[in-house]
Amino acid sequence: MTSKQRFLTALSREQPDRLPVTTHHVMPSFLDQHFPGMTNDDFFDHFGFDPILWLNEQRPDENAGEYFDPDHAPGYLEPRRVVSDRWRIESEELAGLRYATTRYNIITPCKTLTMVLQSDEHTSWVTERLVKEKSDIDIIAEFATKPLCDVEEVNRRCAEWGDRGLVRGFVPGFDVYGQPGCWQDAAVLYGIEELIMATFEDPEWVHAFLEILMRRKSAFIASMKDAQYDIIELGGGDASTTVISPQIFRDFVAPYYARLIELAHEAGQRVVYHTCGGMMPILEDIADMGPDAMETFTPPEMGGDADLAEAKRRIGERVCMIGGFDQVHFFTGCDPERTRQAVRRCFAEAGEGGGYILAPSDHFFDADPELLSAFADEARKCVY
């Protein structure tokens, strides 16, 4: 099989020729440290992974007066930003701080919303939340742009990529700093502790907030018809059971994600639901939302709770499982034989009958190249 055939067979919960092996994003800081000048494609070829092309192509709705931000240079996995005369985004660098710090001002006719991000060589994080008053969500509802999928550009890139491997996209996150899920975006914009408290103190406001975010994502998903993605990502770690209770998940996460997944299926798209954290108490709840695949199955040794064998037993006939590998303990600081044993253990626990893609539990920031080679080589030996 080609890598693409192998991926698609697993996503259909069928048995490929061998275990598909890949990773969740190739981080630029890792390549810069170990392989300066190496591209994602070079990385996959070098180590013998089944490759992924990540695309995040969006376009403005010109009929709504939207256009590409002329001052925005997209960052890692970031699409070109869509703005309008009523939703302009300006940034300013703040000097004298330990980390690179940027304040973003979102300018609307009624109010300017502000958010502050900091970054190091590996990642970025929010230090000032955008939503500071509950009424700020009304500003978002009235003025935020609603980017659409650039189907033509997606399909052009897919044609260039050919059958090399999987083409993976995203449900767009919020401007500046967001992720695919509604709950995840809300946690970023308001703060996860504040959002959890609001589910008890003002649940109607939380639902209104999530509905606003969902409408924005729905517009994008509805425009994805005929885009030749193999799968698109939804979700985020703030909806894991190491962060929120199963009841909050059922009340405030699942209803919105289920509707987005249904809409994606109507547009002809497969969906992978991403949970980096605890997921065992809500496995069936996630499967009930209707995704085609689930990730990341983070093991307890990394702060998650995944039991691959139990997960396979409970939901393996309903979704493709992706992940489950402990990259912290088996990509650094161990003998290659231990890495190979960890691969075999994952295959034994989740590989039976197909429907499983081996990958690290989310991305990794560092790894011993020798162990990456052992990881991929042993996976290629896991033949059905």
Second form
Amino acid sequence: MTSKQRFLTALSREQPDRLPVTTHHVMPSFLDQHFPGMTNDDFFDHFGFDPILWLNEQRPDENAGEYFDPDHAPGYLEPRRVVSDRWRIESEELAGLRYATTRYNIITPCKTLTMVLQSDEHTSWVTERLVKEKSDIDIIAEFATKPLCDVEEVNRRCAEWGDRGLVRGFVPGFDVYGQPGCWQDAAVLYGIEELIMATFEDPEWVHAFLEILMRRKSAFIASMKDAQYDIIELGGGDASTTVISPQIFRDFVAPYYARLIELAHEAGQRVVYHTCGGMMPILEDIADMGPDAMETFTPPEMGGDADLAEAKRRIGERVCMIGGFDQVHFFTGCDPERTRQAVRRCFAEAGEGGGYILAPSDHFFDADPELLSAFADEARKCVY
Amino acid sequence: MKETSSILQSIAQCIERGKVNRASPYPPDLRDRDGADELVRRAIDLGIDPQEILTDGLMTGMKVVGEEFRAKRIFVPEVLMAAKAMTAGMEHLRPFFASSQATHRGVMILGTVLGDLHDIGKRLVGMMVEGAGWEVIDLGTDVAPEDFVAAVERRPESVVGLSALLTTTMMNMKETVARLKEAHPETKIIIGGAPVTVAFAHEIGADAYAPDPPGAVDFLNSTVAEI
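The form predicted on its own done, now the form predicted together with its partner chain:
The complete assembly is shown below, putting the previous chain first.
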């Protein structure tokens, strides 16, 4: 089988020739540190992983007066930003702080919304939330742009890449700093603790906020028809049971994602639901939303709660499982045999009958190249 | 006596259920009923010893919350509401701490280590530790080793809690522990966070590791027992 066939077979919950093995993102900071100049494709080939191509091509709806932001230089995995005369985004660097710090001003006819981001060599984080007053969501509802999928560009890139592996995309997050899921975006924009408290104290407002975010994502998903993605990502760690309760998941997360997944299926797209954090108490709730695959199955040793064997038993007949490997303890600081044992353990627990893709539980920040090789090599020996 | 017992029990229940005050709509079945805010005020007005209100009301409720959380019968959101109710009640007791009519079991200096901006796990620890009768000095996130050392210099009797969520930042715990132990060898240090393990705690010279907030409370209380 080719890598692509292997992935697609597993996604169909069938048995490929051997265990597919890949990773989530290959972090630029990792490549810069260990393999300067190496591309993602080089990385996959070098270590013998089944390759993934991440694409996130979006375009403006010109009929709605939207256009690409001429001042925006997209960062890692960031699509070109879509703005309008009623939703302009300006940025300014703030000097003298410990981390690279940027203030973003989103200028609308009614109000300027502001957000501050900081970054280090690994990642970025929000230090000033965009939604500071509850009425700010009305500004978003009225003026935010609604980017569409650039199907032509996606398909051009797919054709160029060929059948090397899995083409993966995601539902775009909110402008400046967002993530695929509605709840996840809301947590980023308002603050997770504040959002949790609002579910208790003002649930109607939280639903109104999530509806606004969902409308934007729905417009994008509806435009994905005929785009040749193999799978698109939804979800995020703030909807894990490390952070929220199963009840909040059922009331404020699942209804929105179930609608988005249905819409994605109507557009001919498969969906992987991404949970970095606790998921065992909500495994069936996630599967009930109808995704084609679920990830990341983070083990307890990494702060999650995944029991791969139990998860396979509970939802393995309904979704493809991706992840479950402990990259903290078996990509660094151990001998290759322990890495190989960890691979075999994952295969034994989740591999039976297919429907399983071996991957670290989310991306990894650091890894010993020798252990990456052992990881992929051992997985390739896990034949059906 | 009966009234004292009843009101302390009601205060404990408000903490367990996250009932902050009468105006709070949560939990729905306690809507329009008094919460921790009103009940603690009433207990003080009735002349109940503030230490008793803390120990037999607020702390009793928070102990149950910790047990339920550890048993995975409740989750972070319920703990946040319990902590909010606790804070509402504690506000009325603060003057008594200031005048030493009520006392804490000890002091914990808490912070997320340098380079790490994650807050919620550390705050949960702070809430439960406070709910166990300890004074908590929360230094926030992205705290440099020298700031931990300075905080201990101000309150040398403290136990220090270090949090990290990322594998990239947990190594900053090592330097923080080393700097603290160099400046204050007697200071007890407990660490926690998603990628942290008991083996890592031993490796970097921390005194303890807690897998969850109740674990931190257990450790702190054990240090008091030692004293």
